[in-house]
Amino acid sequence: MFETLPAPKLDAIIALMQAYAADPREGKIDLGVGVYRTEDGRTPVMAAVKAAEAQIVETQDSKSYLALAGDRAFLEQMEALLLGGAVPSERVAAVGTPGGTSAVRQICELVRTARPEAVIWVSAQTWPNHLPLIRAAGLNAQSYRYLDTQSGGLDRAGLFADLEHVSAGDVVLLHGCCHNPTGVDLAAQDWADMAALLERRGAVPFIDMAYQGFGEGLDADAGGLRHLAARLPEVLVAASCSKNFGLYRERVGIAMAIVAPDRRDTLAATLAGLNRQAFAFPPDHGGRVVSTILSDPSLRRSWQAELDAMRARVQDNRRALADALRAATGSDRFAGVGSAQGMFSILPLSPAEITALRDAHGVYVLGDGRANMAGLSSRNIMACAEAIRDVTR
């Protein structure tokens, strides 16, 4: 049977964790693996995880399965974190799934089932198991602009350009904060844009929400979901708990469908029968996890003030690294890092660029040159600033 089975390329990624795990050198920097960590380099559990999951420990008498659809009180906690009350929620289906990367799976999926011939439009520079979801669920895709390399910042222009060619029950693929890999996210002038556009052109939002809370806080961060979703007819969502709750190894997910209220039902089922085809029942200690923290005050403010300062942390290091390449180099042709959002921000430097600053100086990053902010500390900010100038003299 197997005879013929190609090996499969290696994800970038684990390819990228896997040649840093080799490295013997001190003093290596990983800048590749998009995890949060603290200024000695841990990705520690959250205060308020530990005192949930103690709390859970104590209570929960059953292990039993719960619904397709996961943990009720989860889904609502979670609908009311991403949405804020934006639309009722009769407008709501949602399920829970294993992770944000199966969310994104099952609302693939999802637009499979209903519209097979759909076309998914996703920004050119983008996260990079997006495209093979899209056509691992057997739809086509179509890229984008959305980086000014020159700048660093958002091609407004060439993005709302490209997509004056989506066709009617297209879907567009928005990060909904904290853009992986760029770092640029969409300002409000341009949610509302984005939103007349869609509504014009008849196509469909699919937000991607993985990073709630890191870019300028939790309501800040999902303003443009809840405005896209106030506005139009049908909005999708996917959204992970492993970065803002540290959830990384539970995994953590939601898929989400917003549509009129006499079709919720029928979405909600449908989504329901997805997960019994991909894997039955989503998992629940983490989204247990999550629906107790968020249903307890104490709890939730413990959480929001631990994300608060996990999210200063990242932008501090943004500021500093931004500050040591200007100084280093002399130029402000790494400004865009200062300013970006989010753990992540593009590095403008070339292939050999990429693989010399990992060779010669041991800095990790994925070959299209995104850099994790977390992964930066205070010991080691001006070493990488030091090995970028180096090699990019």
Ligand code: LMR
The other form holds:
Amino acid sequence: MFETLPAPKLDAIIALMQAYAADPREGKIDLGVGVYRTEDGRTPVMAAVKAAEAQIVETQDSKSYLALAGDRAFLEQMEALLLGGAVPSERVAAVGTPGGTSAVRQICELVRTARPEAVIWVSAQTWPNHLPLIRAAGLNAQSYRYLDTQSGGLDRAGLFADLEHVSAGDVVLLHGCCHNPTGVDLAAQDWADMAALLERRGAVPFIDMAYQGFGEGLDADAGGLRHLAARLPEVLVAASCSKNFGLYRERVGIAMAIVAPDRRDTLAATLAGLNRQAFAFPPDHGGRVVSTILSDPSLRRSWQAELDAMRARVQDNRRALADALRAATGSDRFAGVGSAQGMFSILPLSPAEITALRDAHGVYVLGDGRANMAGLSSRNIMACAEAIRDVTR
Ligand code: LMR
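In place of the form predicted on its own, the structure of the form predicted together with this ligand is requested.
Next comes the full complex, and the chain you just saw is listed first.
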């Protein structure tokens, strides 16, 4: 059966994680996988998560199955966190998923079930797993321009020109905030123009929200999503609690369809049925941690304060790296790093420079130049800037 099975191509992020782990050098610097790190390189369990887990261990009296959609309290709290009341709950169908990755996959399955000929439009630079997930669901993808590689900012003209070609019933995948990998986000006016374009073309936005809280703040980061949800008849959402609750390995995500009230029950049942086919019930523990935190004012305050501090640290790192690169290289080539949002930026480096950075200096960034600002610290920022200077001169 398996004689002719080809070896799969390893995902770029997973391959980089493995290469970093296998590197014996002491001073190696991990700017690869998108996880938060403290100044001393740890990815801690957040204090509110620890407290919520203790409560759950103490009070939980059954591990029996719940609904295919997962725990209702989790779904309600996540709806409020994401949508902030921008649309009435009668329009929202949602299910829990194992992480944001499965949320993306389940939304793709939903699109395929409803409209297999729909094209999913994806920004030219995107999370390396988006296209494999879309294709695994049997859908076709098209790319639209996003990053202006000259300025390091948004290619606004290219983006809107390309999206003029979307057909009615197509789906446009947008990063809710902290665009992965560029760190370049849509401004309020861009979201308004996006809503107008999608409305005119009859296309459906699909918001991937993996970093809410890491851009400008929890509500500000959801501003684009809320604007689209309030204005358009149909909006799809995949959200992750990996980063903002630090629940990576627990796999906590939500897939959501915002539709007309009379379609809500059909969408909820379809999403639940798709869960049944893929994994039946979503994992419960992480989602229960999230709903425990969000429904307890004191835990919520603690969580939000810790998240605010994480965001501030990543922003400080970003600015410090931009300054160090300006000083080390004597140029503004890396200025875009300082103005981006969230964990990532694309370092404008050639493939040869990226390889040299890894091989000669032990600095790990993705093959497209994506660097995770959370992996920087006061101990390694200068070394990192000097390594980049060395490979680019
Ligand atoms: C990343 O982009 O590095 C993270 O979202 C981790 C992942 O699953 O790829």
